[in-house]
Structures are given as C-alpha cells and as structure tokens.
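Take a look at this one chain, the form predicted alone, written out in structure tokens.
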Amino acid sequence: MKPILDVLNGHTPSVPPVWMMRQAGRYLPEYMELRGKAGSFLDLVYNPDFAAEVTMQPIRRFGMDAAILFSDILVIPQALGQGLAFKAGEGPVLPPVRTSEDFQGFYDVDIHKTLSPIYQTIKNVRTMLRDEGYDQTALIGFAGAPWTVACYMVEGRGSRDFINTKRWAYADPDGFDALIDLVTQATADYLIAQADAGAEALKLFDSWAGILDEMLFERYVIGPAQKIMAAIRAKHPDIPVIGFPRGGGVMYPRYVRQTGVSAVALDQTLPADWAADHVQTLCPVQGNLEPFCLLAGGTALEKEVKRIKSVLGEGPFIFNLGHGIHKETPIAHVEKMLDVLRED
C-alpha cells in the first residue's frame, strides 16, 4: 500500500510520509512560469492539462508522498452560481450573499458542469503518476468545508472578524442553516465525484473553524462534516478522509469522534505532545510544522522537524505543515526539511 494510505489506515511506518499544504504554488519557479502562460488563476484551475502539470511539479522536484489536487476551495460557490474573481493584491472577491433570497437561484444549478474540468485533472494526474513511475505517490482530492466556504460567500472576500457571517448565524440561524445545508450537499457531491475520478484520499479544509465558539463549532463545523462523511461513506466506504478544523484546539477530539473522519491535520498552534495524547490516540494525525519556521530555515527548522517527528512519529503520522507553505519560502529550506525528516 502507498505510504500515505498506509498511515491513513492506522499503520506506523519507520519514517513518516510527507507532503505540504499548498505544495504546488508560487514558491516554485516552474509554477510561476506556467501561471504566466495560463492567463489567470482560474484559467489555470480549469485547464486540466495545466492543473495536472502544476499538481505534478512538487512530486518531480521533491518526491513528496502525496500529490494534492491543484484547485481552490471557492470553486464550489462559483459552481453554484456566485461570481468569483481573483484580484491582484486582494485575493478572491465574490458578490456577497447576505440573505436567503441572495442564493435561491443556486438550488437549480448542476455544479458538475462547472467542475468537470477538475475531475479531468484528477484523471490526468493519476495517469501521469503511473506513467512517470510514481507508483507509491497517493493523489489527494479536497474541498473547503461549508463553514469556511460560507464565510467567503457572505463576506465577499477574506475578513479579520467575519462580522456579517457571524451576525447572520446568530440572528437568523434558520436562514444561515439553509446556506450551510446547500453548501454541504454541494461539497459532498463534489468530493464523491473526485473519488469517482480517481482521488485516493480526500481532505476537508475548514480554515476558519477556530473563530467559532463551542455552540457554533458544533453546529457549523462538526454538523456539516458529519453529513459530508455520511454521504462519502455511502458511495466510497473505504476512501480515507482527512479533516482540518484549523484552530479547533481542544475541540479536535470531539471533531474526530463525532464526524468519523479517518485522520485530522493539526495546525501549528496545537501542541504536539497534547495532540499525541488526546488526538493521535483516536486517529492518525498530520502536521504541524509552523510555515514561517520553514520560511526562516536554519537551526530552528532542523530542531522543529526533529521535535515533531520524535513526538508524533511513534504513532500513525504524516509530516506536513500547520498551514500552507508561504510563497517566499526558499526551495533549499524545503529540501533541508525533507533531508532531516528522512534521516534514520
């Protein structure tokens, strides 16, 4: 079995397998070259040949144990009918959804018409992994979790306080629930289609889970993940799913128990020894090097890689970052991280 899949099935290898969130991206010159040819970020995402090539770039350069589908979490709102643009210096921009009336038209949309190029990307990557001799490299598909996706849909962009989203969730829970339910169903359908196309594992990114109190975490992080897992298990009972309730802190064990995910990714704020005692005893874990430690490099990087490996490497563990790699990270630092991790 491929090393990543072996760990996700509960086994503990002598050397942890490794991949990085955002491993295909702007820190790689080959990515920037292809990004220039594509025309725009979304043109890159929806071009199966280009997106497959980008997905393969870190595999060829570093020999990562997993390829992560090159796409974006906001393809779901776009597929539902919400406008989406990526503006230089601003990031994603969407026409805000602020009331139930704003998304009524989304119910009649076939998301797969928009997302079909992404499924083709998955098929292309599986073929490339096979033809280029990466037989032990797993392909991970992913989606944004409903709470995080809804934050962008409501705010219309990234936010520091998510005032409009939280206010709606508290003031009109029934109306906000309808939006969450819509995104939950679309996300489940999307992930199932990725598995149909050849993804060997799936990941659910809830980047803004940590901004919620206990009540809303239960309702909008755990609840939707439960529904998504049930839908996936009905169609693909054996595919492993990695949950990532970023910033979830002490809610991690509850998230694992109640959602039924196969594994969880740990963000860098979660102490590794606490995670070993309270989370890794429940399921395999992935993480959790601070991305800015990788950016800085040097002695601090070497020490942290060794520390995380020593604390979490005694159980089922995939080495990764606590969040996505920073675009200014030197390639030499990634190479050093891998050298240290792979030492006997």
Contents of the next structure:
Amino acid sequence: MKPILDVLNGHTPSVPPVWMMRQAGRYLPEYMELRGKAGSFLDLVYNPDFAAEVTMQPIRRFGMDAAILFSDILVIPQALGQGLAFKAGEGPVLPPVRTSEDFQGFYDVDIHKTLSPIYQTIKNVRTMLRDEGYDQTALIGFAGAPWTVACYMVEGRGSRDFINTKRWAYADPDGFDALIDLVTQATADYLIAQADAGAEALKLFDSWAGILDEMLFERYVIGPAQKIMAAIRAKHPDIPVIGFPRGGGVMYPRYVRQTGVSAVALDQTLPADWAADHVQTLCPVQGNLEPFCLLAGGTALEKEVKRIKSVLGEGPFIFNLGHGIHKETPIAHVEKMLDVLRED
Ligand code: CP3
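Please show me the structure of the same protein in the form predicted in complex with ligand CP3, now that we have looked at it in the form predicted alone.
Shown next: the complete complex, the earlier chain at its head.
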C-alpha cells in the first residue's frame, strides 16, 4: 500500500511519509511560470491540464509522498452561484452573503456543472502519477469545511475577527444554520465526486475552527463534519478522511471522537507531546512544523524536524507543516527538511 494510505490506516512505518500544505504554489518558479501562462489563479484551477501539471510539480521536484489536488476551498461558493475573484495582493473577494435572502438562489444549483473540470484534474493526476512512475504517491482531494467557507461567504474576503459571520451566528442561529446546512450538503457531494473521480484520500480544511467558543465549535465545526463523514461513508466506506480543525487546541480529541474522521492534521500551536498523548492515541496524525520555522531554516529547522519526528514518529504519523508553506520560503529549506526527516 502507498505509505500515506498505510499510515492513514493506522500503521507506523520506520520513516514518516511527508507532504506540505500549499506545496504547489508561489514559492516554486515552475508554478509562477505556469500561472503566468494561464493568466490567473482561477484560470489555473479550472484548466484540468494546467491544474494537473501544477499538482505534479512538487512531486517531481521533491518526491513528496502525497499529491494534493490543485484547487481552492472557495470553488464551492462559486459553484453555488456566489461570484468569486482573486485580486492580486488581496486574496479572495466575493459579494457578501449577509441574510437568508442573499442565498435563496443557491438552492437547486447543480454544483457539478462548475466543478467538473476539477474532477477531470483528478483523473489527469492519477494518470500522470502512474505514467511517470510515482506508484507510491497518493492523491489527496479536499474541500473547505462549512464554517470556514461560510466565513469567506459572509465577510466577502479574509478578515481579522469575522465580525459579520459571528454576529449572524449568534443573532440569527436559524438563518445561519440554513447557510451552514446548504454548504454542508454541497461539500459532501463535492467530496464524494472527488472520490468517484479517483482521489485516494480526502481532507477537510477548517482553517478558522480555532476562533469559536465551545458551543459554536460543537455546532459549526463538529456538527457539519459529522454529517459530511456520514455522507462520504455511505458511498465510500473505506476512503481515509483527514480533518483539520486548525487552532482547535483541547477540542481536537472531541473532534476526532465525534466526527469519525480517519486522521487529523495538527496546526503548529498544538504541542507535539500533548498531541501524542491525547490525539495520536485516537487516530493517525499529520503535522505540525511551524511554516515560519521552515521559512527561517538553519539549526532551528533541523532541531524542530528531529523533535517532531521523534515525538510523533513512534505512532502513525505523516510529517507536514502546521499550515500552508509561506511564499517566501527558500526551496533549499524544503530540501533540508526532507533530508533531515529521511535520515536515520
Ligand atoms: O498545494 C495545496 O495545498 C493545494 C491547493 C490549495 C490552495 N488553497 C491553493 C491556493 C489548498 C488546499 C487551498 C486551501 C485554502 N484556500 C484554504 C484552507 C487552508 C488554509 O490555508 O487555511 C483557505 C482558507 C483558502 C482560501 C484562499 N485561497 C486564500 C485566503 C487565498 C489568498 C491567500 C494567499 O495565500 O494568496 C487563496 C489563494 C490560493 N489558494 C493560492 C494557492 C496556491 C495562491 C494563489 C496565487 O496567487 O497563485
């Protein structure tokens, strides 16, 4: 079995398999070149030839153990009918959804019409992995979790405090629940379609899980993940699913127990030894190198890679960052990280 899938099924290899969040991106010159040819980020995402090529770039350069589909979590709002643009230097921009009326038009939309090029990308990557001899590399599909996707749908952009989203969740829980339910259903359909197309594992990114209190974490992080897991399991009983409730802290064990995910990604704020005792005893884990430690390099990087490997590598563990790689990260630091990880 491919090493990543082996770990996700609970096994412990002698050297942890590795990939990086955002491994296909702006720190790679070959990515910048292809993005220039495509025109924009979204032109890359919706072109299955370009998107597959970009997905393969970090595999060819570093021999990562997993390829992650090149796409974005915000294709779901776009497929539902909310506009989406990526402005240079600004990130994503959407016309905000702030009341129940604003999303009535999103019901009865066939999201697969917009998303079908992404399913084609998955098919292309599986073919390329096979044809280029990467028979130990697994392809991971992904989606944003409903809470995080809703944050962008409601704010219309990134935010420091997500004031409009949180105010709506407290002031009008029924209205906000309806938005979360709509996104939950679309996300489950989307992930199932990715598995149908050939994704070998799936990941649910809840990047803003860590800004919620206990009540809202249960309701908007755990609840939707439970429903998505049930829907996936009905169609694909065995596909591994990695949950990523970023910033979830002491809520991680509860998230694992209640959602039934196969594994969890650990952000860099979670102490590795705490995670070994309280999370890895429940399921395989992935993480949790601080991306800025990788950016900085040097002896701190070497020490951290060794420390994380020794603390978590005794059990089922996939080495990764605690969040996406920063675009200013030198490629030599990634190579160093891999050398240190792979040496005995
Ligand atoms: O390599 C991979 O990990 C796969 C591709 C991937 C992207 N986005 C590509 C991307 C994945 C898994 C994502 C997830 C994503 N997108 C998340 C969840 C994970 C996280 O980072 O917290 C979120 C919150 C988004 C939304 C998003 N997309 C933002 C806020 C931005 C702008 C910030 C930025 O880094 O520019 C994006 C753009 C984006 N998504 C880029 C890439 C490679 C950069 C686009 C470019 O300029 O080329």
